[in-house]
Each structure stands twice: as C-alpha cells, then as structure tokens.
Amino acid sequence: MSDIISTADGTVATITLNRQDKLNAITPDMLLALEEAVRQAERTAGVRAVVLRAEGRAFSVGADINVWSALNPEAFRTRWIDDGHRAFDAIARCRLPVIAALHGHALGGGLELALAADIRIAEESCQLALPEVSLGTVPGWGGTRRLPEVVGKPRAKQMILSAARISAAQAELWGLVNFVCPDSQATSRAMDLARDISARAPLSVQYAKKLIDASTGEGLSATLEMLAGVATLTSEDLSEGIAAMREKRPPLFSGA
C-alpha cells in the first residue's frame, strides 16, 4: 500500500501516513505525495476540512535518516529541503482547515509536519521533540520558524537547543497542541472537530483562516491580493475595463 493514503468522506478529507514498519519516517516520495494529497483535498467537491493522521505506533519519528544522510548536497537541497518546504507550506496554506491527530511520537520532521497544521490534538502518551541538534544538524522543514510562532521564542529555544522530548501534557500547557485526549482517540476527536468546522459557513471559515494567518504575516500579500481581487470582481469598472479592451477603445471608469 502507499505510504500516504488520501481519502474523502463527505465534508472531511483524511491524509494518512502509512509507513508503519518505519514508524512513518518521511521519505522524499512521501513529501511529494503529501503535497499532492493536500492539492487533491482542495480540489475535491464538498470537502471543507482535512484530518492529518497516521497508522501504526507513531505519528512520525521524522525524516528517514538512512535516506537523507546518503544524499549528495544538491539532492539534499532539492529533493529534501525544497520539496519538504513546498509540501509543508502546501499544508499550512491549504484553504481548508487542517487538523493533525498525534499519537506515539511526533519527532523532528514529524513535529514539523504537525506544526504545518492549523490545529493539533495529541493523545496522552504522545511525546514531541525537535531532536536535530543531537544528531549534528538542525530542523530543516520550518521548525525554527513555526515552533516559535506557536510557543514563543524562549520555549522554542529550550526545545530545539536541548533536543529534549516533552509530554503531551506539557505541549498542551505551552500551546503546542490544542488539547490532549485519551490514547487511541486522537483520530476520532479530530474527525469530530473537522465535522463541527465543516458545519459552519465554508467561505467564512476559509476567509477567517486566511485572516488569522495574515495577522502574523503568513501569506499576508496573497491574502490582501485575494480580498482586493474579490472586491473588484463584480465592480462596474472591471466590466467596463474588459468591454473597452474587447472593443479596442479607452475605458470610461466610474469608480463603482
């Protein structure tokens, strides 16, 4: 079976990490599949929210060390860093709300993947960390940006510089996860929340997500351009401008 499984059930799409024998360690092919799964969810009619989850004993233990350590510098940059940022940015900028259901371990790239989601739910026994400095490297898929945005710089530095794991309870206290649930319930809780969100006005939900992200600088210019474009789409000036172009004459704009 595929290492990334994408399904849709009514208003909720589910993206599942399914490399269970490797604790969902992430490979370059999985990065490409994650990006495509997000795009597919956005294209699927009727889908209003996305749940990001995993099969097996862990959400994800991060990047597959055996794969990335064997790459030459150019392949590391293109197939690892660039593709990883593009995939995780696609999740973060998805027009649909994305809810991550965490269990077991969310480590390194696995935690960075969860950080790209809008909302995180963790099971009681889940442990979270960015342990890269203990391996002699640094977080490579947005962790040094997204973690401080979520928990603040001092706590982000504590996690990243010490490489220490924190419990789900500590993560909730710091705001790293929205709430903690009993083991084996993260997916069901995430689905319930996704359905609750899906019951709200979809355009309002999507615009609200964009505005919240823009308030912290995430996609600010794209959001402003989108809102301005929508505002002018039904204007008389746009109709006049298009008509003038087709008729090969100067436009007579009214300001309406």
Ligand code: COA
Second form
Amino acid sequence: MSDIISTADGTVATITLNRQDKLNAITPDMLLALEEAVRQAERTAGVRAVVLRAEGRAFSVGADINVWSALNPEAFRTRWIDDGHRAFDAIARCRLPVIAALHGHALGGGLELALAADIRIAEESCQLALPEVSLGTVPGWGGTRRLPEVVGKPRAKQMILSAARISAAQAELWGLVNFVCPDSQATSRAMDLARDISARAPLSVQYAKKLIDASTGEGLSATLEMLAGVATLTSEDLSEGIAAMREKRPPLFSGA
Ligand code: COA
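Please give the other form, namely the form predicted together with the named molecule, since only the form predicted alone has been shown so far.
What follows is the entire complex, opening with the chain shown before.
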C-alpha cells in the first residue's frame, strides 16, 4: 500500500495519509505524493471538494525525524523545505476547497499540513502542536505564517515558542479547528461538509475561496491574474487582437 492514497467518490476526492506504523510521519516521497494527489484531484472531472485524512492512530506526527536528520544541507533545502512548501502550497492554492479531518495527533509538519487546508475538523481526543523548538529546529513548512493567520500572533507565539500541545477543545476556542466532533467521526463529518459544499455552485465556491485567500495574501497575484484573464477572455478586444495578429494588420480596439 502506498503511503498516500487518492480516491474519488462522485464529487469528493479523498487524500489519505497511510504510513500507519510511523503515525504518518512525513517523508520526502510523501511530500511529492501529496502534491501529485492534490493536482490529480483538481484534474479529476466532477470533483468539487477534497477531504484530507489519515489512517491509523494519528493524523500525522509531522516530519519523519529519522529521514530529516540524516539529510545533508543541500538535500534538506531541496527535498525537504522546497518540496514541502511546494506540496503544502499546492494544497492551500488548490482551486477546490480542502477539508482536513484530524484525529489522534496533528503535530509539527502534520499540523502545518492541516493548516494548508481551508477547513479543519478535529476529533475530541486530538492533540495539536508545533513542537519544533523542543527539537532544536523551527517550523519549516509554512507554520510560522499560516498559524498566526489563523489564530493571531500572540497565540501562535504561545504555541510555537512553548512547543506545548493543545487539546481539540482549545484549538476550537482559538479557531484553529472549525469544530470538534466525537472520536472516530472526523472523516464522516468532513465528508458531509464536503458534500454540502459540492452541492453549491462550483464556480462560485472556487472564486469565493480564491477571494478569501487573496484577502490575506495567499496567491494574491495569481488570483488577480486569473480574474483579469477570465475578464478579458470573452472581450471583443481579445478577438480583435488575435484576428489582427493572424491577419498581420494593426488591431482596432473598441474597449469592449
Ligand atoms: N518521525 C519518525 N518516526 C516517528 C515520529 C516522527 N516524528 N513520531 C513517531 N514516530 C514513530 C516512532 O518512532 C514509532 O516507531 P517504531 O514503532 O518503529 O519505534 C512509531 O512512530 C509509533 O510512535 P510511538 O512514539 O511509539 O507512539 P506513542 O503512541 O507512544 O507516542 C507520540 C505518540 C505522538 C506522542 C510520539 O510518537 C511523539 O511524541 N512523536 C514525536 C512527534 C514530534 O515531535 N513531531 C514533530 C517533528 S518536527
């Protein structure tokens, strides 16, 4: 079985972390597979929402410290930091809404992965933390940016600087998770929400996600380019510009 499993059922794609014996500790290969899985979900016809979940006792305990501590500085930069940012940015910038279903532990890179999702649901026994400073490192996959965006700087500093684990109830109080559900129900609650969202107008959902993210800087320039591109796509000026180029004559733009 692969460490990352992608499935699609009607309008909802599911990406499952499946390295159960290591509590879904994230390896370089899993980063590549996560990026591919989210791109595949975007390409799959009919899919309108993505659920990110995990098998086993935990959502993810974060970076696989054995792999990571054995990397040389160059591999650490390219295969760890760069690939991690690319994978998590692909999730954050996915045109489809992504809902993370958390259980057990969401620690370190596991929590950073969840922070790349749009909505987080946690089971009541779930514990969340960015414990990197207790290991002698710092969050490296977007946590220092995305956590303050979600909970505010003082609470992000409390979590990151103390490395303390917080309960699902505390996470809900801080807005780090959207809501808490009984144990064993995170995936089904995430699926329910994904199906609700899938029943809304897909283009509206996708534009609304982009606009909300752009308001805090996530993919802002890409969103502006996308909106301007879409706005000019059906313009007379674009038709005229293309026709003029084909006919090797100067264009006569009307401004419409
Ligand atoms: N990287 C690599 N392997 C990890 C891991 C990590 N971050 N976290 C857990 N594992 C492995 C353990 O080594 C163990 O493997 P083994 O059975 O081959 O020895 C397996 O996952 C199960 O973990 P274990 O510690 O035995 O489970 P537990 O239920 O007793 O404890 C935790 C669970 C989450 C409390 C504990 O595993 C932990 O604190 N992990 C480190 C989390 C962390 O600091 N993450 C941030 C990294 S930046």
